[in-house]
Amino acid sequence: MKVLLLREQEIKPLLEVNEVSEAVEQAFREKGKGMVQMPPKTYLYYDKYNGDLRVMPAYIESMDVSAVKVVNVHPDNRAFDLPTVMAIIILIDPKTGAPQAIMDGTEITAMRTGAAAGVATKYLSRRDAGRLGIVGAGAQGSKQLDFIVNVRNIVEVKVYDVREEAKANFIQKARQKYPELRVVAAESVEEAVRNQDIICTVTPSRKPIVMNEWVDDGIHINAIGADAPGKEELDPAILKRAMIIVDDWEQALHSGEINVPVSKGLITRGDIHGELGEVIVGKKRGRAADKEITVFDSTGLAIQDATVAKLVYKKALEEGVGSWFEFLTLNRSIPHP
């Protein structure tokens, strides 16, 4: 048994926006069919380093799709020059539970993310929206980006980080690979975020950093950074006049940007509308006037991490690419398990 082992510096090539697109999309449809199989992060906590680790498994039957995706989240990690996010995804092959392939996850985490936002964006946002406002400039920031333009006409994006080093860095690789765009910083959140059609919130913050007052009608909010509980990013008060959209009703209750409000008592289940797969299906409407403020709440899930790994697998063996390894000598006896 033989098992493809791909390196970051492999998928990179094999990662196109389009592409991820799709595959990111057409997870959520079959999510929105009640068609996949995906039990909520497993979390283990390593508080005294301030990080986590997740373990998410899915499977797609209708797509013939399964992987398992181990990932961190450390914050602090720029002190080690190491990336906040690491990931390893395990392919899986549903017919024997075999590995296909092991592959680093890092780089698919980042797109598959920034792709999530796109598909909320495509089905959320007002068409003419051409402001966007992104408030973390670190690399999802700049993954926002990429996908948003993707899918409307963006003429204008404003980028705030606590950290100017790294407002800097995006200002200038966005203005280098989006010269059409008029790319500029903001002095504060309130600043990156008035007067936007478009709103990207990508920071780790645990209190509300995007307050209520700031916030027009119309609006459409990526909601990013809320991953795990306590972490919150958005002013409830903004989730109060917003049409509320989840990837995930159970991971969204435990560790999205609705965490929060919800364990207070702010908001409840039933002011959430629905789901991004239901909306995309057709179960759910979406964005029904153009004052309407919709926010779509991101947990990040193991189906778009799956989608994505068969991608890159389908694309690698296309190519060549990648190393192959001995799994499994099978001329042995095996145990059961």
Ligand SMILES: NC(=O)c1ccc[n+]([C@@H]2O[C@H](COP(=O)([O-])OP(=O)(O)OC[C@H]3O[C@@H](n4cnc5c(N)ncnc54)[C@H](O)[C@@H]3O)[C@@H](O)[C@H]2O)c1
Contents of the next structure:
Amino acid sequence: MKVLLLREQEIKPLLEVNEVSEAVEQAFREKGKGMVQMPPKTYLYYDKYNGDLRVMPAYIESMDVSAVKVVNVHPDNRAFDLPTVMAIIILIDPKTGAPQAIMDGTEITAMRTGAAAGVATKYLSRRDAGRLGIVGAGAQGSKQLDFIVNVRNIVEVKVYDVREEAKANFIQKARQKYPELRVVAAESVEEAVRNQDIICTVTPSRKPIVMNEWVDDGIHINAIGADAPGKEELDPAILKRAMIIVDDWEQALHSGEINVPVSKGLITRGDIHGELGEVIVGKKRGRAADKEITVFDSTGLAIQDATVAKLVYKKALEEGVGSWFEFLTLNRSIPHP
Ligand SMILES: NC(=O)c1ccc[n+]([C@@H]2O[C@H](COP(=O)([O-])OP(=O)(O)OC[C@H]3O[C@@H](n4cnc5c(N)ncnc54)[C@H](O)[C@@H]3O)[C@@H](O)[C@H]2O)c1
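If the one shown is the form predicted on its own, what is the structure of the form predicted together with the named molecule?
Now the complete complex, all chains and molecules, led by this one.
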């Protein structure tokens, strides 16, 4: 029984912004229809190392897609010259339960996280949004830019990071990739956030770093960084003013941007408008007015990983990329499509 092994360097050229966006939007659409199986992430907490590990299974029946991702978050990994987030994805054939592929999930995670923000921005931000602020210029931060310029006509992006090196690196790459875009360094979170149409917060912060008084009416916020209990990036007063859309109820209450304010009783379930998938399929309204503030609370869903992993697998087969490994020795082979 042969399984396709795919390295990060083989996967990167297979991932295109438009295709990943489509795959992720389709995953959210199926969730909006109530057609996915996705138990909430299971966490292990490596508290003494300031890290955690999550296991994320999913099955999207209509797409015949199933996968399990194992992913960590260790914000101090720079000291070991390792990324904060690393992942492995096992793609499963739902028909037999056999593994089809085992692939690096690090790039897929960053792409599908950017794609979720892109989809949310498409459905929730003002159509004329042109100014973007990014707080946190790490691995996820740069992908936010790629997927947001894909859905809105962004003319200026301001970026802030506590590390000058991360900020400079982001700016250099963004200017090279998008020469028509004005890419500006912000000297504080406040400067990155004030007078923006869209902001993305992409840090591992455990206390609010974006204050209510800096946020104008009409803004759309992608709150990406908070994806474990105790993490938060936004002043809860912003959430009180905003229409809040989560990616998944259970995960958001447990570990999303709303987890701390809900546990403190600052906001309640009733303050949450619904899930992104529900907006996509029209079960819930999207932005109602130019002055409305919208917040997308992203925890990251296993269905995002599964659809993108399937896309990678299909393209790898088409292009003959990857290497085959026989885990289980059978006297007959299992066909790959
Ligand atoms: N929602 C999702 O689907 C999803 C997916 C992946 C990662 N994440 C989360 O996103 C966060 C970032 O992940 P990453 O892989 O980009 O990590 P990273 O370490 O590559 O980047 C994080 C950046 O944030 C900066 N930073 C830290 N504190 C800051 C602050 N107070 N103000 C400004 N900048 C600050 C760091 O210097 C770093 O450059 C993590 O919390 C991770 O758990 C969420």
